[in-house]
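Next up: a single chain in structure tokens, the form predicted alone.
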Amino acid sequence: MKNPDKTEQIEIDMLLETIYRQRGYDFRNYARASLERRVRTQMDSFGLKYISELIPYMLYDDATFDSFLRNMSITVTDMFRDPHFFKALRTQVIPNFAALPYIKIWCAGCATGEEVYSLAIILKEVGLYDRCQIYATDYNTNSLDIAKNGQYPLDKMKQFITNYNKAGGNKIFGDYYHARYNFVKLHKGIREKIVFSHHNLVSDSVFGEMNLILCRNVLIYFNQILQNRVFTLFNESLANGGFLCLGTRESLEFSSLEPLYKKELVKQKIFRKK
């Protein structure tokens, strides 16, 4: 008798292999539960019964594949989300860079840019922004386009301002943007030190000698094999004494690279390379 669960797993394996071989995106080591939910969302949007019915779309339909990519990288984010993290970044991490002539920062998996702009505002307020170069990367080009534009819905500002104040902000947040119609656009001065570029953590290479790497709430979607691959990438990209910041449900613990790092701030998941 055929096992439906086993058949579905075979179909998913076939789908992911197709995407990898045809499109160059490797989702084979994503956490299965999350991946399956997103695959089913894509199936429902087309009224499909079987996972294997998605395969021709992945092979031949660029628009559907782009939709799948967007679905795979859905993120929930705000400016200064997790204010306690950004307050710790402001008061206990960034001061370590004060003596450096040049500061290199990588925001990996930057999504639509709210986090990287939050960091830019902090650096500006502590007087270090002019010495910084921030690289903000994501594999989703649609998200990157939003991030580059620095434009967000006006109705999100109330939450952004609340987060900013809780994160230790001491300026008037309205000075960082101008409002028009139902949107706000961040001022050019906040965007000028940020380079947005396409980068796939699953398949792309080292990203320079960084003093600080932020990759928060991305690795929860990866299985242990892929997490270890990304940790190795970060380790090779981070200068000695540099800081690695992860999400609240992510950790270097149990990774082979754990001995190379000090737990700088345990609650905030901030690690320092020895």
Second form
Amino acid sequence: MKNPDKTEQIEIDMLLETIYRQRGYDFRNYARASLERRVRTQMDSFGLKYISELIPYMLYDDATFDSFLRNMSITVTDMFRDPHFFKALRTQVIPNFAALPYIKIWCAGCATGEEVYSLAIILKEVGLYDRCQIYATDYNTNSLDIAKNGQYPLDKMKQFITNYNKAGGNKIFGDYYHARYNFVKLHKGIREKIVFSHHNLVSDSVFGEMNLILCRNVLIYFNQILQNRVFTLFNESLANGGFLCLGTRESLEFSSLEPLYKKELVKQKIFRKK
Amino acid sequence: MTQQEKNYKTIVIGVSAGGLEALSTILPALPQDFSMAVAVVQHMKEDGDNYLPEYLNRKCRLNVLEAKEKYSLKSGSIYIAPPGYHLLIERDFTLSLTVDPPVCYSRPSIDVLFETAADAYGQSLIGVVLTGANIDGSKGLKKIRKKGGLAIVQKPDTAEAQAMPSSAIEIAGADHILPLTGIGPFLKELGRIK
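Moving on from the form predicted alone, kindly provide the form predicted in complex with its partner chain as a structure.
Full complex below, order starting with the chain above.
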């Protein structure tokens, strides 16, 4: 007797293999449960009955593939999400950079940009922004466009401001943006030191030596094989004494690199390369 | 095979408004040698501290902890979803977390836990929907039943908020509709069968 569960697993494997070989995007080592949910949602939205029916689209239809790809990595975050993390970043990590002539920062998997702008605001307030170069990367070009634009829905501002104040912000948050209808746009001064570019953690390599890497709530989407690949990439990208910041529910625990890092701040998941 | 002879491995519980009391009633009833793992989604504010695991751990004989990604589910442990993250169960019985958009306005969402748990465990899963003013959990419970798992819903008139259990009964149906105080002892019985 055919087992429908097993059949579906075969279909997903074939779909991911097709996407990899035809389009170069490798989802094969993503954590499977959330990936399956996303694939099923897309299958439903296309009105399809079987996952394998998505395969011809991946092979032949660029527009459908693009929309599929966009929907594979939609996440939702806020500016200064986890205020205690940003507070620690401000008071205990960033002061270490004060003596550097030039500060290089990588925001890996920046999605729609809330996190990298939060960081930029902190750097501005402590007076180090002019010496910074921030690289904000993601594989999702649609998210990158939103990030580059620096424009967010007005109704999210209340949460952003609450977070900002909890994170130790001491200016008027409203001075960093202007409102436009139902949106707010961040000022150019906040955006000027950030370079947004396409980079895929799954397949791309090191592009510079960093003093700080922020990669929060990205690795939770990967299986252990892929997590280890990315940790190696980060390790090769970090200067000695550089900082690695993960999401508050992520860790280096299952990584072979753990001994190379000092747990600088345990609760905030801030690690320092020895 | 009758229901009582099935070998259940894991319980997933979804609860919203009124959850503290409901969980404090049910979970302490589970004995030290309980044969199943328990994963819980309790709706809460995204930016809150997660006091729940510690609070429940003091009341329970089983080990209550916050769910961590990549950890394997162990029988006799109770895993609570962290605020601001969806909790999922992988087919290799490890836990995953995501920051996917909220489902039913909630993150963590009960549907997300239930649906992925149903894929992982099929008929060896028990789903429990408790008090709440939301419809989260209904879709997930439906999937649990479709895959042959057991569905338990709190009797709505014993719930602080009736909408969630009522919706679950309407959309998914239930194998057992039990008053709050009856759920713990019932799970205890099911967890004894080997």
